[in-house]
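Next comes just one chain, in structure tokens: the form predicted alone.
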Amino acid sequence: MSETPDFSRGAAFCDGHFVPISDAKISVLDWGFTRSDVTYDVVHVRDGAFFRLADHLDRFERSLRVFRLAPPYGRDEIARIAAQCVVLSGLRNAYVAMVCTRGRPRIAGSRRPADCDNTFLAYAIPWIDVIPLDVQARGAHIWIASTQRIPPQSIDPTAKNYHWGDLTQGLFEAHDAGADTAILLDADGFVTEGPGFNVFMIRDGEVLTPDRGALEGITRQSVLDVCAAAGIPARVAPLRAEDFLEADEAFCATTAGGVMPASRINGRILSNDRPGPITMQLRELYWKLHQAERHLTPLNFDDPEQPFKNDWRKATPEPEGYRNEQT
């Protein structure tokens, strides 16, 4: 008699079955592997619901469409198997990724893309924070690393990768120097991301955000929502590093922690070296937006059979009044 899967660390599924985060596996052989030929996006899962599912499943089938690669599955089916992951592992908080990879070649091989078949895969983890919680009380220390961003001539930042030899580098420059972590600049010497974050500055009272070498990410729009619901001034735009060098407050965003607060940049101090007073706001902000109905996609623990409490395709609004001014 076979023993009921342990998921409570975790639920994956792989290979059209679902198993325990342990047992996930792809093969050694997949081009996801060995080339990095992949794409994902990941969703999070606070008080048992979903936040801005609609926004990840779109932001995930434009990555599908730039790298040319076409799941199993459709966007129903995707939803579902992502929700069915978090279900069958009972977090209340987590960490949902959705996986296409490449796949392995059908002939040995072959470096034809087209003798690929491609896989999904998906897991649901407890939740992350990409940056400590202690390090977020106290702020962040960031490190402007010489480590240029990838030119988004090669690799389109706007869809998500695992392209990461240049955050990877950029984050052994931030560590080396006693930093957290890392952002990068890109040939022209603007201002990107960091690992797995978007990065924000605010100056004379003023929210800006990298316009360009950059995820759109979810969390990004989040909080360009909740400024222009609060009346402050925010704007994506042109930024160098030494506008963060000049900056009053920064932070960075990501959906695995939300607002996370910076307290210093390249060692130079912020907010008398903690996280300042219009940043909390905006993290209180953030947080509030997840107590709004129109972003929030209930899940029924109750039936991994049927994971969502109702209809997960309900309408989400169009996100309010920003765009980039490019230069």
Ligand code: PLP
Given for the second form:
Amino acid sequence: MSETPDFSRGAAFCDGHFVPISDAKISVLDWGFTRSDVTYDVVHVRDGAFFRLADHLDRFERSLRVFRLAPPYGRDEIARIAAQCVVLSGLRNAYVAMVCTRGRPRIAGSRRPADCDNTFLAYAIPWIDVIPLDVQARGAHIWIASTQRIPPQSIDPTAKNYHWGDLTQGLFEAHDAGADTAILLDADGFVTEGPGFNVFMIRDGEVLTPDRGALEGITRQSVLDVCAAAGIPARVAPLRAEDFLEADEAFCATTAGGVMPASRINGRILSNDRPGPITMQLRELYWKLHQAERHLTPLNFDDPEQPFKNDWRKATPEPEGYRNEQT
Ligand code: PLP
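Now show me the form predicted in complex with the ligand; what you just gave was the form predicted alone.
Shown next: the complete complex, the earlier chain at its head.
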């Protein structure tokens, strides 16, 4: 007698099947594992609805083009698979990843990427705050690492990737220095981003975020959107370490956590060692944006076969020709 799988810790779609997250595996021969030859995107589900799903799918498709990957599923199927993972897990607040790896070469030992069968997997796991909530409450202590961000000429940081060696070294530096997390500079000394988040600073009432070396975060876009709507001046600009050290406030922004306040940079105290007032206003506005219907894709938890409540596709048509661009 086969037991009903337990999806309560998360559900994954792997090798064409839905499995409990602990059973999701890839081959040790997959270039996604041996070469970080993979792209992905992460969207969150809050109170039972995807937030900005179409934007995440757009970015995933763009990342696929940059790395010349072609999953065996189209936009519609990918959205549906991701939604089914969430519905199977029953998680109303979830971290949802869609991943495309280069796969294994069809001809053993081949060094031609075109000889690989690209694979697609997805999973939904419980909500993650990349900076824990108690740290956010006092404000994260950020460390400007000496490890440089990989040059954009080598790996395009606007295409989401697993080339995290630099970000991980930055985290070790931060933790060795007693800080919570890191931000990295590029070869010219400009601030880029941190391990899994974009970074913002506020100076004289203006909200600023780096113009280079970083993923164009969907959360970053939401912050810029709420600034525009609330009449708060905001700009994407070249920013150096010294700018951050002289900031009035700073915060990090990501899908897995939202607007996450900082209170120190390299030991320098910002906004009385607490989350700053404009940061807190932006955090509130960010969560209010989660009530905007245009950004929400509600899920139907009653039936994994019908995981969407509405016909979400109308708002998110598949752009022409992103598939089969691998060779
Ligand atoms: N920068 C990096 C390197 C990331 O990995 C992420 C998200 O995981 C972000 C920035 C923030 O992007 P988003 O707001 O779209 O989650």
